[in-house]
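So this first bit is one chain, no partners, the form predicted on its own, shown in structure tokens.
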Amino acid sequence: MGYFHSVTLDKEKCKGCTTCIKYCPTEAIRVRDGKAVIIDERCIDCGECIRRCPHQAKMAVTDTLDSLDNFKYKVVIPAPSLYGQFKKEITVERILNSLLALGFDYVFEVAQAAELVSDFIAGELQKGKFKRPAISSACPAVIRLIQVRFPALLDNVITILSPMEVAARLVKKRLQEEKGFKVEEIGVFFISPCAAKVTSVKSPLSTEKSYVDGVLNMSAVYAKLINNLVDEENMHLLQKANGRGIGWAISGGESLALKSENYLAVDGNENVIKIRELLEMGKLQDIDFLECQACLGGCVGGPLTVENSFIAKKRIKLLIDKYGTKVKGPDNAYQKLSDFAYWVKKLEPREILKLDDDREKALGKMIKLEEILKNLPGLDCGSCGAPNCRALAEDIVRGKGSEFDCIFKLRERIKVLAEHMVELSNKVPPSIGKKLG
């Protein structure tokens, strides 16, 4: 099966150096011949790697504005984070409108949407519909994280659409019913805060295709926008998201948007990964509702953004006190979320433990893979390539790496090979006699 990644390597500015795999939360990278490595069925595009990288070496392959020129007509749709990289001066106001003074021809808030969302996603909790405690499938990484290393949480994953992809659908659908326009001339862009959303487009999980078009970069629309803001004066009124739907970016926005008052927020794919554990063993049956996302402090802090995250998200926290979390009631766009809203494909787990096809060579594989593990020094420093010992295990029982990567095990053999050669050298061919000089 082939895999999509947004996230790349920059093989010139690869130094090799080991950083990128001691983070990965899904040991995803390895560094071989003195370049790293991503395995593609292991990377869930977190963009953990571009966040580390010393180097610059690690990025996100996105779209460019020059996309808009293949469509009729442009239309955007911010990330809530957005909003969050610039000073509280700046007004949402403001920036919409100078989004559209980039080239587009329409803005339409994904903060917006995340309010239909919330309303949708509250009233089937109520109803029961989902297996508690229910699990946000707002951040597609960590709905991948599931994939790869949780798979027997995926039965409690809320299969309801992103916020993203609802944004998309209702606003085509407005062009098409409004303006008269054929679907495949409308183009919508995405500004993202990271490359897990860059993923989710070109890649799907719940979907056979996006609505989205195209994803841009927000740190690059950052650029354009803080030169090129609009005068006050000569702006249009295009907010219609508050602060429910804006504090979807940053970690407990959502819950906060749902109402909920018996959930579980976490950010940071260390403490995903520690919480998705305890929930593994059973624990956390008392949550209604868990909120988890990859990047700390939200979106906010994903790897395409500019502003620190503790800034963003307080100027975040200053909109939803600005702007209120007031429920406004089911509208025409409500009804028309529930006639699309729940996931067409269905979740399944990636099989990236599986040693082998045949299910007794695989355990013979795992036997000789523990056998290794107890042979090699445990001490998890990355110096042979891998993350820990145990991967560096599991790549030599694949094929992939060798008991000498490890350079505790080459020490021990090089000071093997130098005592044999000292004791061969003290040795005289017999037809000799004895030594010489």
Second form
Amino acid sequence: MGYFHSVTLDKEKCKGCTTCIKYCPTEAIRVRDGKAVIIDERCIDCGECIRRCPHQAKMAVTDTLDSLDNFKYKVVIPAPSLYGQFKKEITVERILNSLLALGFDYVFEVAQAAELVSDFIAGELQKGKFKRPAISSACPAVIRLIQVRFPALLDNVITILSPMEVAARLVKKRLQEEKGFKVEEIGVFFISPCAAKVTSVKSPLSTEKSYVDGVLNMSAVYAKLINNLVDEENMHLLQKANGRGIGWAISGGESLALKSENYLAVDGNENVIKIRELLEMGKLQDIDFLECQACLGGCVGGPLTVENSFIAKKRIKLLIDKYGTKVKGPDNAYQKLSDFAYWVKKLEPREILKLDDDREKALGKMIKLEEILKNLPGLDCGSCGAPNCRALAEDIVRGKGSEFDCIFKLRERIKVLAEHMVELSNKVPPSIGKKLG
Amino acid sequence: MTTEKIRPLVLEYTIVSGDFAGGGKAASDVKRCLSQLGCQSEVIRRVAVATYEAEMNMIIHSFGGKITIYISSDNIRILCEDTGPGIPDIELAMQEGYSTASDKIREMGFGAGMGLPNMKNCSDFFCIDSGEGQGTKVEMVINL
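For the form predicted together with the partner chain instead of the form predicted on its own, what are the coordinates?
After this comes the whole thing, all chains and molecules, with the earlier chain placed first.
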């Protein structure tokens, strides 16, 4: 059942403080034996806990630069959010050239693929290929959130490959055709702002196997880059993407690239959940395109980024203005992507909230859950290790917790027992004498 | 082997007239319960829409009322009961696009005249009882 997870715990650093359990959008974390435990089948790798942990105990498993050595020809495909990590004096061209200097042979911008994907999606939307409002699939975390919490919206998801996946395919095709490399000789490395993208490469929803061979942590790459920036004089012309592709790094950027007039862009897990609740209740019928991203600000707010997301967002906006959002030619996109643009796997719901496979039993558990909940204090304090009282009640009916995990219930019970003890201690056998009582 | 039928889970909500901030609570709760029951997404959608529209109708038009939801293993029964002002012409109110909502309500994005028709479309059984000066009762059943 399980799939690869990028988000993991550094046990040494975890203090068992219950901060992370409160913010997890799928209630996937419990604190057990003083340490956070991630429930694998619930985790959507959104990385919210990485951002929230005050002790930096949550991390994302990524590949390292060492894994480049496994390939003869090394290609880097940077996410557009990388450009927002640097001061505006450090140009996109300089960032791309410096990437090559780190040991890559070739660079292909994900932003360039984003332009093609934008054209393709815009075309398919115009043909009415998706149920309105069509929901962007650019952020893998919010797609997994739909699988878990909003299955009624699965039909609205635009099942067209992400710019990252498209970039990897295009670059591999090009290098095989133009340079004669075998596909296994080419290693494509994505520079990722988040954990969710790592998971989407290791356990893709869209395809059997990703064309991306490794995912690098953006902050780790940043650390290397900032100390090894190349001189402006010796630079090659590498930048191909304009503001339309670069804009995908921020919330609203994809909508801008699609030239969608009737769109809604929502960012941050909490906000995404709210808007989807409304959507599931039949609101928002007047929207054509819904862009949702788990991180505040969009990908620039990713847990593996370096710069403050507001600052990075501003920089991306400056780049959009600088390079413009000209549409280069939709025919080109169709010609390049038609063969492989759609997902080959069907997007299925993940019924992890289900209490039992047998509906009658599930109903019985649900009734019991409500009864237990009525007797819990309702403080949602998290001391039991579950994020709130309802989650504890759910754990109890699933057989994974006890009422006395709640410190208030435990205290109540101890009080009753203590009173009982005092009462008993006053009882004296008649042979000794009743007057003692 | 037959399993004994369990009594339904009952969810009760008091709806306050004009309480837009509270709108959607019942729909959100029942949606979560249906996910825990393992219901199909299409059923969850229909129940969510029907409940939400019922909530909003009461908030916008009624003097307040009660929504009671019975979740059993075969169906969901949604009972809505309010204290007026009632619907003088039910047939007219059931027409798509017909609404008596004020301009102010429409500016908020409500009152498109789709409430009752939507509720009916989403249910397998729909029954409404109302009249001018009396409360409105709606019963909806959605089969699992």
